[in-house]
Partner chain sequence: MALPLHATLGQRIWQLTFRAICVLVFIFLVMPIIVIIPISVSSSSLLNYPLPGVSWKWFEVIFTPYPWMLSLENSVIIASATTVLATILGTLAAYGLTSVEFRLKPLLMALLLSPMMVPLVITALAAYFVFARVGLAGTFTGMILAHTVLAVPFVVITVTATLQGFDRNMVRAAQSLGARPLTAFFGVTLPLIMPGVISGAIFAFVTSFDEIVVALFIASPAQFTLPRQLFSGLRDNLDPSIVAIATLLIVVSVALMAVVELLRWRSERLGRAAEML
Amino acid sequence: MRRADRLRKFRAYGLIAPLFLFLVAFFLVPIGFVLYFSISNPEVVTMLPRVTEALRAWDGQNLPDEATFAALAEDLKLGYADRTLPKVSLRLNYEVSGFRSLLMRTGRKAKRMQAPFREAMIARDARWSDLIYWRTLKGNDSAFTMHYLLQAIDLDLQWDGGIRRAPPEKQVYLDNLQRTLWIALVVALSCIVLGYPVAYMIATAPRRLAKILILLVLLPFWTSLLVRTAAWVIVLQKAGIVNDVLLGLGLVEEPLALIFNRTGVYIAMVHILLPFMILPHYSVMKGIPSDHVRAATSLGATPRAAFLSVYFPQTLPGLAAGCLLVYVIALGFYITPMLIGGGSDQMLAYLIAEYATNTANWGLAGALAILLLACIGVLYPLYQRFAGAGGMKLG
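Would you output the structure of this chain only, in the form predicted on its own?
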């Protein structure tokens, strides 16, 4: 019996193994890489090892000594020769603008520099007499850093390990996060207002009509997201269908600004995400017996009271699932705000894509992705609470 029990367990494990491996390979591993990129900082330590070691004992108050300048000259000479200098200079340029040109310019001449290196390097470029560059080098003396994670919440990691508020001109990420959360919230609430009645109508409609309505809800999935977004660009523009109808009916005197602003983003996102709100509602409503509301009515409850006290509580699991699904997808929207929104309507996914593809700043892209993931993680306890409350009422 024990052998048979073990065999059944092995078969069960074998059945779930593909799903487990899929989750590990395409969910846990990517999240692990994102987390690693958000704290990884190997460039300075591995590509400028001599000056990094020499700066460990530096107090950061005055210019380093001749030995430190000599170590930097040797690192720059070798880095320029083996072509690793562009990578480390790009990394340092993320923190101090102009660091890349300083390192590349000095690296080209490092091979011909002679002692004393301190005077030679300052004569070549006076920026080497500025402490900010040396402090930045000292602040990157570890293979791991909290710089990107702090930058993602508008904080600066100082060269001595202190943490300060970022300058006002660099405080952009929390504002962008707030905008992202607000847009996703408005879209989710709009989908609730529009999707709940539609789901109720489908759930209570005759079978043949319900099939047609479900087909209409699923129809947008047959078209790619990019095509649907581009279609809204045509529909919402000043010479588009919406403005033509409004002008033709005399409701407006001039075309409305419905595109390249927040209004267009809301309209397009609600249209795209509405099926994700309707389907969870419909699946829950379809399983609610109609006898419950009739029984409440027969016992003296008004239709409104019967709906609010009997029917609506049983739809809370679908409401929670639909809100979570729509809100999570909306948080990661990129194409629609980019094409339809203006400069002040871009969401956090836009910055992640910008840093990952255009500037190759994988550290900051990973930190912003972790920030977005943390915001999504907060939603799951709320979902469990409301879905659990709905489940209790169902019992």
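Mind giving me the form predicted together with the partner chain, seeing as the form predicted on its own was just shown?
Since only the chain itself is given, any partners or molecules it might have are not part of what comes next.
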């Protein structure tokens, strides 16, 4: 019997293994790379190795010695020849703007430079007498860095390892995080306010009607997110249908600005996430026997009292779970705010995509992704507690 049991277990593991390995290879390992990129800092160490070595002994107070300048000249010469210089220039430009032009300008002439290199390089570009460039080089003498992770929460890693608040013009990431958390909160609360009565109505409606009403919720649920976003773009335009109706009814004097601003983002996001609130709620409410409320009213409770003290408490776990679910999904929204929002309505996901694809700052993209993952990681266990281990049934 035990042998048969063991056999059965092995067979089960064998069935789970393909999916497990597939997700490890194409999901977990790639996510691991996101973590890796957020702390990895290979450019300066591998592409400017000589000057990195020479700067280890430097105290950072006075201009480096001739040997260090010579090491840099050699690195620039080789980097220019094998075309790694643009890459490391870009990396250093993230920290000090202008560093890129300085390196490229000097690199082009490095081959023809001769000792004394210190004078030659400063003659080529006077910025080499500014300590900030040398300190930035020294600050990147390790293959791993906390620079990006700290930057993602508006902290600045100094060249000597100190941590300070980022200068005001660079404090954009916490603002964006705050905005992301706020938009998701507004959307989740709106979904409760709009979704709760609707779920209640469907749960208490006669069966035939309930089936039709559920279909009205499932239609947007099944329609692709991009199509729904596109629909809102069309409907909310200045000359769009909503404005036409409002003008026609004389409710407004001139067309409202409903798109490329926060209002449009809220409208579309609530529309997209509302089914995620209604459907789980509905299945919770359907499970509450109607005779509970009837018993309460027959004992003399007013309908309101019966609802508040008998019905409502039984829906609370579902309410918490639905709210957290919508909140967590809303945190990661990207497409809808991008197409419907203005510049000041973009969420964290937009910044991540922007840094990954447009500016090719993978380190910062990775760090911001971790920030977003951390927010969700904090909330997810809470959600599971309210929703039960298997998650919620959706529809």
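Rigid core: the largest C-alpha set superposing within 1.5 Å between the two forms. Remember, predicted model here, so these are calculated numbers, not experimental data. Positions refer to the first chain, counted from 1.
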Would you tell me if Asp160 moves between the two forms by 2 Å or more at its C-alpha, with the rigid core held superposed? no
Taking the rigid core as the reference frame, tell me whether His292 has a CA displacement of 2 angstroms or more between the two forms. yes
